[in-house]
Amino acid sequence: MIEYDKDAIVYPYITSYIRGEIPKRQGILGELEEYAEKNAIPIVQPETAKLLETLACIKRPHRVLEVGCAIGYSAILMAQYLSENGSITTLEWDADMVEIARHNIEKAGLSHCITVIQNDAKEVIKNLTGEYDIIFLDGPKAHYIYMLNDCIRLLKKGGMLISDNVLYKGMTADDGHVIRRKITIVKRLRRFISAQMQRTELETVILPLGDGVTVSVKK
């Protein structure tokens, strides 16, 4: 009998099956997966990466905003589905990550369409203008709630807001899973999810995939 992993939001054998069906990535994305694993750097989980990739493939975005660049993995993943002359702006606070991301983006030959900005995303986003086809939130989880209004403002009609790690190893859904030092993050994630579901400008679904993802479409 396979026991339930309290830190997983789906049964581990299901996650194992899903990941086993995902083709192994080659080239720069495969290299970045290996680098992230070796250096314990968090990037999107494989099944979440496939969701992000599929949504980008459907949308063929012209403008993308990402919060939380890390080593550049998700930005490089989405860039392959940009429409002609499309661009990605990605925000990252950690200077070391920014340096690594810019190197990886250059190595991938994508410096012309991916711009990495080093700064506090929740402050930068207040001053951004224009409309985005996709906004991907994968930065500090406790800050999501403070960026929601600006995300909605910046989303193009029909645009998608994709937010990762919203179930936070099950803690968001169940008090019995909450670790004391994570209480503030969990409370803010709960507020964020409730706010998304209640905003009339959005149509939102919560997906128990990876570490939990919400996908919202601006009506």
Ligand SMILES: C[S@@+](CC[C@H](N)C(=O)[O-])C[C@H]1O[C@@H](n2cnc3c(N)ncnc32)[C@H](O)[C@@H]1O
Second form
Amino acid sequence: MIEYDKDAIVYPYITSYIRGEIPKRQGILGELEEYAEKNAIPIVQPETAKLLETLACIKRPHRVLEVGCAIGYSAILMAQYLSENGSITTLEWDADMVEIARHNIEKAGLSHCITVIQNDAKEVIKNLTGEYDIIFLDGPKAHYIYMLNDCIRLLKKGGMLISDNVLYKGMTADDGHVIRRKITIVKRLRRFISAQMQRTELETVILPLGDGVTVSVKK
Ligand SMILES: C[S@@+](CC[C@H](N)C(=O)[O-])C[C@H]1O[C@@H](n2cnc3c(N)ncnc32)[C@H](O)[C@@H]1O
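Now that you have shown the form predicted alone, what about the form predicted in complex with the ligand?
First the chain shown before, then all remaining chains and molecules of the complex.
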């Protein structure tokens, strides 16, 4: 019989198979995965990391904005596929995380192209200018909905908005799965997904991968 993990949005045996096919990472990314596991730092899930890498590989972005840096794992991952002189700006409000991320980015030899801004992303994003090829939302889930207009404003035509954890352990999809204290986040995530699907400037797909990811392309 298939065991059903209440938190997983995909059957565990499928996830297990997918993860088994992902080659073990070497070097700094491998070290950061181990560090994150040991210290319970919520970095992107392995299959979401592969999606991010694949999209970055297609896009070869010049400018990337990330909301939610943590220890710098996903920023370092995306940096592999930056185009010449490309850069990543990543936002993180936790001072300890920022210190660790900056250390890791330096160790990876990427300080010249990844900048960590320590502040509340909700405030920073309002004041950003210019155009981004990829925006990766992986921070305050309850605020994605309030960041959507700025994300659209900041995306280049053809640029991608990639948002993680949008199905939030399945709670977004089904009231029966909702933990009471998470109801506000869930309601806002539902609004965020609906808004993305309805905005005529975007072409959006909802992927039941990892913890749920939306990928929107600005038309
Ligand atoms: C899921 S982790 C990011 C993981 C990272 N993207 C990775 O995969 O390596 C989310 C991060 O967002 C940060 N965060 C949450 N709310 C934030 C806010 N309003 N402004 C900036 N950072 C925030 C948290 O401190 C946390 O480190």
